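So this first bit is one chain, no partners, the form predicted on its own, shown in structure tokens.
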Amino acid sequence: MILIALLALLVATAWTVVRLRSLFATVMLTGIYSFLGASWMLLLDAPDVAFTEAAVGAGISTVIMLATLSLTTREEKVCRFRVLPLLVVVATGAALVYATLDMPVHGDPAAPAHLHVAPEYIADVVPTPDGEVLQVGIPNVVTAVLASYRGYDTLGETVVIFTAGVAVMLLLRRPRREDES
């Protein structure tokens, strides 16, 4: 019931932003969005990505947000509206409804994942019966797919995050005056 209540909250709070034409309340409903979705992932019992948006979502990009918008106005200029940029929104919503399509069922024992995956993960994480550790060395699954396996993630994710805070930064940065040097 609290899922779907929060959903519900995610789905008001888009709808208004789209609505808006205040870039202030904007970004902060932005923040709020975030929020409501690292509540969402809290529930549905992952802290990882629920911490992930909460610091990144609500908390760098609110403050990005508004540091770009004290160099702009505080509202959002009325345009026309157009319809390629509406297709290629719906084209691209339309191929990812699609590709879900193809997926397993949640839990489903005889997932390709479960096939194929997790029995590899498990035989490089058990001890043979020398006591030797495979492949991880860590004798423990869980913390061998989040310290192995995930980590090439988390790097990844780390390189990306880094990237766009410098690439916001050089954005950001005010050109100097001649008469400043």
Given for the second form:
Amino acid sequence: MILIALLALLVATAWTVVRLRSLFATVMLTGIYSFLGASWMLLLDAPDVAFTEAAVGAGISTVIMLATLSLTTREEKVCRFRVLPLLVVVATGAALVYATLDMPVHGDPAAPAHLHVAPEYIADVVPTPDGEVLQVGIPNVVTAVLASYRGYDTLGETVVIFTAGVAVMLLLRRPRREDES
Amino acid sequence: MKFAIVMIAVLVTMVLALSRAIAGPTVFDRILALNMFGTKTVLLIAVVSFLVGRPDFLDLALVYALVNFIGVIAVLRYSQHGHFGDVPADPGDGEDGGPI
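What's the form predicted in complex with the partner chain like, now that we've got the form predicted on its own?
Whole complex next, starting from this chain.
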């Protein structure tokens, strides 16, 4: 019930974002959208994803979008080709829905993701009855996979995010005016 | 039962804040609605975590409160100065861009 209520609020927010022309109000509403999405993910028992969504979507994105607004404009221009964006969005959505048809049922224990290396990881993380931890010694499975089993992967992701952050900061820097120097 | 009633009340408040963010004629209505919506999200997480019996979600509620605070500070600063960097020595003169 609460999931359906949150989804209805998400749809209402998205519809308003599409309708509004003021970009400042759109940034406010996307912040609300991120909070709603994060709560929804939390209710689906994905607290780490919700964590990321709240920090990135509601925190960093709002600030970056506002900095972008201060460099560009605050009103959305009316597009003359209205059909083309709609077609692109509908085609992308249809492709995504088509891709989900092949996915295993939600929570299916026989799904390939649960059969490959996951049992080994879980057996390594859960301590033996004598209290001996087998390999990594991290009590949380997600943390063990992220920080130990896929440590190089996480390091690469961090490098990518750092590079993206540097690029965004360079782009959003206000140009120094010549007449003051 | 108690937690469920509180959860429904928080949801109704979220709907009210969202309607103000959608309708809100001025910018400040929307800023206030965003701030209030973040607060209600924190409350919703706290209530739901006790409802499903996992109080460790409370850490997430704390992070949401911090994120909400920083976001609102950034929005207010932008709405006062019109930009983020190179703040003039005397605040609020709105040299270019200007307040909204």
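Rigid core (definition): largest C-alpha set, two forms, superposition within 1.5 Å. Positions refer to the first chain, counted from 1. Please read all numbers here as calculations on a predicted model, not as lab measurements.
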Look at residue 25 and decide if its Cα position differs by 2 Å or more between the two forms after superposing on the rigid core.
no
Checking residue 12 here: with the core superposed, does its CA move 2 Å or more between the two forms?
no
Answer yes if the CA of residue 110 moves 2 Å or more between the two forms after aligning the rigid core, and no otherwise.
yes
